[in-house]
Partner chain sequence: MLWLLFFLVTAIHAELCQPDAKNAFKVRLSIKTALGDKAYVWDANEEYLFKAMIAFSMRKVPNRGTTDISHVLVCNVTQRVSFWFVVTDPSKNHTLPADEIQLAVRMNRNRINNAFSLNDQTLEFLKIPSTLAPPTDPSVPIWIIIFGVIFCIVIVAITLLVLSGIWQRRRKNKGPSEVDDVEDKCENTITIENGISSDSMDMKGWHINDTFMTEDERLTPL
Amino acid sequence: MACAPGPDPLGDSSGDERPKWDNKLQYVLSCVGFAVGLGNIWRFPYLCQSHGGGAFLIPYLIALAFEGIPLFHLELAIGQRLRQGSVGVWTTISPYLGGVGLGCLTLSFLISLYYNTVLSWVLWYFLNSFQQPLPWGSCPLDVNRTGFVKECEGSSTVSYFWYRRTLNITADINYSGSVQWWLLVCLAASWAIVYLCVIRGIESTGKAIYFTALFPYLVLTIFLVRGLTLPGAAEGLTFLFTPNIQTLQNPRVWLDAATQIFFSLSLASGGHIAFASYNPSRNNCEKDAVIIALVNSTTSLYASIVVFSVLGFKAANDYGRCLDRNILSLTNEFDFPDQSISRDNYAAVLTHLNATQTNMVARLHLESCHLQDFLDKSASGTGLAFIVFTEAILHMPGAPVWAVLFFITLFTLGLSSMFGNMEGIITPILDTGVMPRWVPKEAITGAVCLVCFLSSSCFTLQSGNYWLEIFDNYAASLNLIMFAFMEVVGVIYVYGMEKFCDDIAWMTGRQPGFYWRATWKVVSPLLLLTILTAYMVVMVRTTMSYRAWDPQYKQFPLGQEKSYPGWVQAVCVLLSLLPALWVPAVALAQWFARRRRKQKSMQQDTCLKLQDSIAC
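Structure for the listed sequence, which is one chain, in the form predicted alone:
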């Protein structure tokens, strides 16, 4: 339904002095950079591979259509219409909902702490990539220089470099250990880079985003071309996308698809509301929401092809080395001539020997070599980035070059996401006027970055990785889902569906259609409530535990499963509730303030009546 633009229904001209994007491309790239982050590289491919390959795309696309895009459009529209950060938007909708904005601000702060710590690890690996050979390619010598370090020999070179040379991790979360100076320096450098990029808000991030948002696509394309030419790439991609429809019967697959869409688009943290608030009032936010959401999902698929073409090469390489070890054992045991057994005829030779020399073959304890088993050894998160993928790079010709490209790509992906996180913090602070107007924006931004750096320095302790996993698992997930539910209910049922649709008509020139109205009013709230309930059930049923890296563990290098001590469990619960506590706190504060005003008004009325009666 077309609608001719008329005067501003809100009659708000205060936004005229608000900074604006230099052009539409800056805004779109900023939203894409915020949405497309590390999760597109190291979480989506893992979920797709572990949840039925191509079949996972069915619940993923359903969640995109009925949860991701409608919520994304809602955030962009309300931010653009009210032209404020998260705190200002929710206070305008209702003073009782101001806690939602403060919760989003707190959530952005907590996410920034551990997200930029991951970037400091990426920076450490990037700096160590300018070596030939790569430092995670071999085990160091022991103290006596007569052999290799046992911890490295008992695990792998890449695992040793990650857990010992990088994290220098403790065997238990109860032992904090000391600050690792190299990680502290990298963390300071990461926050310095973030500060330089966000120092003047969108005026500076708008310039940096051209590189941080576009460069990863260039490198991903280079990796794709190289990956597809590597042996095993076809097997890796076949393994990734071969559909297993039966997995759709598992409710966890649908839950993971819904949460992946949600986290991937960076919804409910306040960053997109802040970005949209700098748009012209007449910008077509509906078109932006659809384009950016589709770009984000397409990037996830594109990254999956890149990742699994390389991981297919790694699996084929590991499978070949497994065969070579067995071939060497057979050659030595049966005195075969060198090179008489090849990888191609190994299966036939082994079958013949099993039939004729069963006992001798059994004594060799040959490894079980199946390509499928090596393809199954996928990982997500830091395990993919710092262990699995780095090991794959070791076997690629010109390994240092590929390592440099890989880690600079991860850094730029994470940096553009940090722009959105920081806007989710700084924009509400500036909008609410909690700081005096004479304090320059650069100083406020610097103070925020300094507080974030000091707060995140705990992750540079030897136990820092355990705490980062706690923040990742408990600080963000549940709160994001709760705030998204509050957002859609707050806008549609408190602000009002018709008022919101009229605002969109004023901004875009047409009323939202049936799809938008149905998803906002019914489908998205019900879907979010279902996800929230299911997620809470999963959290309650899941044991609060972690995997410790302990060289003394009998099954080392497997991680030792340990339960969190009581005080750590208390911290986990606090992190899960901390941002959401703002909602009832602000609502109660508003209720008491309104009650006091009402009582004061009644007292004044009583005094006036008494004065009138005395005068009479």
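Numbering follows the first chain given and starts at 1. For the two forms, the rigid core is made up of the largest set of C-alpha atoms that agree within 1.5 Å on superposition. Worth saying up front: this structure is predicted, and the values here are computed from it rather than measured. First, how it differs from the form predicted together with its partner chain.
- Once both forms are fitted on their rigid core, the CA atom of Gln357 lies 2 Å or more apart between the two forms.
- Core-superposed comparison between the two forms: CA of Leu454 displaced by less than 2 Å.
- Gln132 is not among the residues whose C-alpha shifts by 2 Å or more between the two forms once the rigid core is aligned; its shift stays under 2 Å.
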Second form
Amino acid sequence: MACAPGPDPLGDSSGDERPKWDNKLQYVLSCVGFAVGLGNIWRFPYLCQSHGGGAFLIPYLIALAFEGIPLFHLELAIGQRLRQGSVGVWTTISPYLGGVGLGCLTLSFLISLYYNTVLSWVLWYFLNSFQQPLPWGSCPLDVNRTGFVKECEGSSTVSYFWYRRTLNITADINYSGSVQWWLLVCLAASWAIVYLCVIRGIESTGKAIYFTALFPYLVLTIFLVRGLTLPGAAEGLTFLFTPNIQTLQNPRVWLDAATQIFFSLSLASGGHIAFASYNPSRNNCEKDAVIIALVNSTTSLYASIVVFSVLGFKAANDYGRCLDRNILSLTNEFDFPDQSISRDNYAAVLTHLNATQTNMVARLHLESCHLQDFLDKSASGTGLAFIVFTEAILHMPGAPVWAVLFFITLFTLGLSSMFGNMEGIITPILDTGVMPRWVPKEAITGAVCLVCFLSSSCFTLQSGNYWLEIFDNYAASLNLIMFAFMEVVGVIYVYGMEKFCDDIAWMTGRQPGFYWRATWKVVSPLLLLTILTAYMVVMVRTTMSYRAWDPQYKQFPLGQEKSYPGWVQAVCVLLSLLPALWVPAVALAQWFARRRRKQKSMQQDTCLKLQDSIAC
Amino acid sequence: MLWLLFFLVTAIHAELCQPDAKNAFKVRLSIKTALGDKAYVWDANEEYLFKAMIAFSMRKVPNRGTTDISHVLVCNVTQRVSFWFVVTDPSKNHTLPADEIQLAVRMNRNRINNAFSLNDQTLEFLKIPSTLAPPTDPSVPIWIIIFGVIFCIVIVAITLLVLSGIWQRRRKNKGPSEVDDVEDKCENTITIENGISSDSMDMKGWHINDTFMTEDERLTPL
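Any chance you could show the form predicted together with its partner chain after that form predicted alone?
The complete assembly is shown below, putting the previous chain first.
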């Protein structure tokens, strides 16, 4: 029982003390949970619909085959082989490339800051869903109780609840405002929940992942059944999937497909390397990579069906109410009997009236109601979850139940992604041994969560949402692509393709085939380089601006386009460059250290030589 | 002569009650929207009830003389159903000021609505805004209650995990002395080439349980 067997053939350093997954399922679920996140629900459906519907699947699948799966396999294999977090892996590959690991660590830290802030917003909405009627369904009354608050009437009840009652947003990024206590409290709760799950590393996340990874699929299925039975769902789905091949001529579509598959799989942030490092050495990482990547893409498709059936219902609902408003105007103006015009004969009545009483009809300023216009009003990101979807839920029978289910799904989806982010931070810290051995793991994870919580409390200011968009656009995107490129080049060219393939053969039992070698050596690096240059070109061309929510704006509720002030632009540039700066910094430090060591060893040699003669 | 007087009176009435006349109010009813199948038809009797309710509201205003049904004039009834009305003074020459009528209607809006089984949206007095019902706010917002429950559970769970971690580590620290003994014995078993029985007899001297314990475990049904 306690007598140890012979040493491991390829010999690893801390193999006996390293934590392990309880079983393969935990590992697969953790990777799936990390990959499947909020982006699958609110980014992919929007991209799919706006970039030509069914046709978007073509660039998406090409990107998956030539960029997503090869990179994913590479990360899992290198983590499993070297059995360390991102910092350890890169210092092992080459001491000059240690900066890549540190950059990945910084990136995971920055991402977890704003990602958990979004989760705290989801938590806030979840807590507010336990009431009938839902609080975002009605406007508050104004002072003399004869009407509603102007800001709410000018926009909509859901926008008012999001921008005023939740964020209490200022009109300009320069005005930071004060910390919103309810958001701070929700942020503390969400960091406490993250700490509870990450407290003992993969020991605790391995137990939590069974719920957080599987529960969203259950609720998505419930929503699918409900969504498909709602009126208007069919229109939503045809709108989503109707292919428009012409859009494929726009290079932006290909860029978006490539970046989407990239961010969707959560590559290059160090989380997958950390997860794979806890695997037993002999594990078929090739099969894992393909399965997990396919599960991620299938989940995106599944979620987009759910989202668009609900959006179709919302559009049909809005269209019906638009018609009803026009019918009421006509009935009141011409004193027709109540309910004499129905939605079906509205068009006929309108043409008749237009012909006979053109002036009176023109004076009414009727809205033009087209179902297509309402379908076009889809959104992505927080706009989809907190404005569009919440409004759709308002009109579903049993609204609080659906709201609770929706927000707890979003929360568990985001939580499982947070596990990956946190492991990307904690595993390198534990591996490199910066903390003394006697410090318990619970204290380290607690310290990390506390530092992250205090740093992310700046997002609870009134201008927090503007800052979050900055982090989302500038901190993560460019750096991830850069690190992925360095990952491929570092593993294949610095570590060595042959050495890597031999390692994989030892781990999985057979050499990687032509597809893997070709994509790793040529296709993926070229693709990443193209995406990097294209992305940089796009970023340079777009003016750095944001949309501010300003009730005083003339075209309110449209966001006012304002450009970032100088100091904010400096912060944006800093955020894009800071993680990447680790690479040259560490390389230079290593080079200087080596030179000094070489000089010292040369001095010692000359000393020894001189000792043979007289003096030293 | 009588006919002339009659025409005069109706003419004056017609002047007093006109669309957009001074102190006149438009009323709009949406009976079918409110009641669906149970909708009643708007006829002269319903009109009479309306006049009665307005007269009743005017009477409830303090320091106003008694208003009679005949002082309330209704005109321009359409199919919608909508009409205009004015309230005249006892002399039937002038109409009462709009402010007083507005005050009266607002004070008794609920009674008027109930008389017709309608609500503020289906019985509209244009130009008389209705007081909206305030939202029912519980003293403690619901979200705080649920937040408190969840947060307490999370804090308790974290405390339990941290405490169990400390306890486990304390047990492990006490444990190494026993582990060392077993390791020594293992080295003995590797180096000694005798059969297992002599080693187990050795171990029996120190640890009464080891081999016996394992046999017992194999035999106990579970």
